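Take a look at this single chain in structure tokens; it is the form predicted on its own.
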Amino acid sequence: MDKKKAKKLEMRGWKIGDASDFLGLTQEESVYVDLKVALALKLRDQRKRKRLTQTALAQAIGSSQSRIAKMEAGDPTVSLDLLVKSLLTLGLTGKEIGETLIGGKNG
């Protein structure tokens, strides 16, 4: 949003501001939720590039096609440990999981 009618919007009694001050999170946490949306975009996009359903890729991890449903949408229920094993599961390496994670490689 351009700083005019940022400006604007607040002179009118709104508040600006991400999602972050929205929910009161501190700067760890919202790091952390990056980090976990990072991941489950990285796992949809390998999943589809593999061609595989989320029943294919449940099979391959020993869980449901809920779970990754859920993981794909980044449900806050989903570890980062089941996150990052499924991307190992579709053959990424650490150091591309490491490059999702600080922002690098993305697809």
Contents of the next structure:
There are 2 protein chains.
Amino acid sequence: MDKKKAKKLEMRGWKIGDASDFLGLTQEESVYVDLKVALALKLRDQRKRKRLTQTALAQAIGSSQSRIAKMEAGDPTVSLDLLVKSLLTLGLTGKEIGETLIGGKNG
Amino acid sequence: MDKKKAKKLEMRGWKIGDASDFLGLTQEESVYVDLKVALALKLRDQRKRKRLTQTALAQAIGSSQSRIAKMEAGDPTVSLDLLVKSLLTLGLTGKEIGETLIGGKNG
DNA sequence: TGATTTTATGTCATATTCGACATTTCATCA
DNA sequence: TGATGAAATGTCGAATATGACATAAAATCA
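Could the form predicted in complex with another copy of the chain be given as well, to go with the form predicted on its own?
Time for the whole complex; same chain goes first.
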């Protein structure tokens, strides 16, 4: 199992249980994934709070529905940059983004 | 002046004064830049605290001296991902990274 | 139930970011 | 002063992330 696949699987894991450390992930990799998951959850939360579809949000941030879905799923091909920019477009402040990171399960 | 150049100039600005909003930057862009600057400053701070040269840090994170320099300078070609991964390698926790974002000048 | 909307997943060409390298600028010190 | 190590800057081909698109799967509702 290659590293990318392992990450993808771990990220999917949080849907069912908690984001736990997994096969072959170093400490940093694990925390990095946790940070991404925290932002991903926040994105979905904020989108739903605003009653936007993925398609509507995609338009707002100049992206596509599939990319929003991948963001929210924690797909390994989405960057922190895109997640952060999306949250900023949804109106979050830098402070709130920092708090989101602190709130997530990360060591 | 294209947007990329404007960002680069703004990011350099913090060396002299404060990171201020600039020509043609939207609110989100401005906050995004501020977040990057906060991480960039933290990276330099942590590197110096550990008495590492840019070259030494580059080896530690599997990168190059020039990329470290660009990170610390807030160069627009460096991603949040690389900054965050670097800070994690330096031993920061997710909590500390969140606090770094909160600490920075961002609305 | 079936129709309709929303979300998930896979792929692709393009754009962006990457490490590496060369070179320049800056700082430190003998 | 010049020598030496560190940091800054520019450029490259390679690697990765991007929006777009097609389509499958799920959810919502009449």
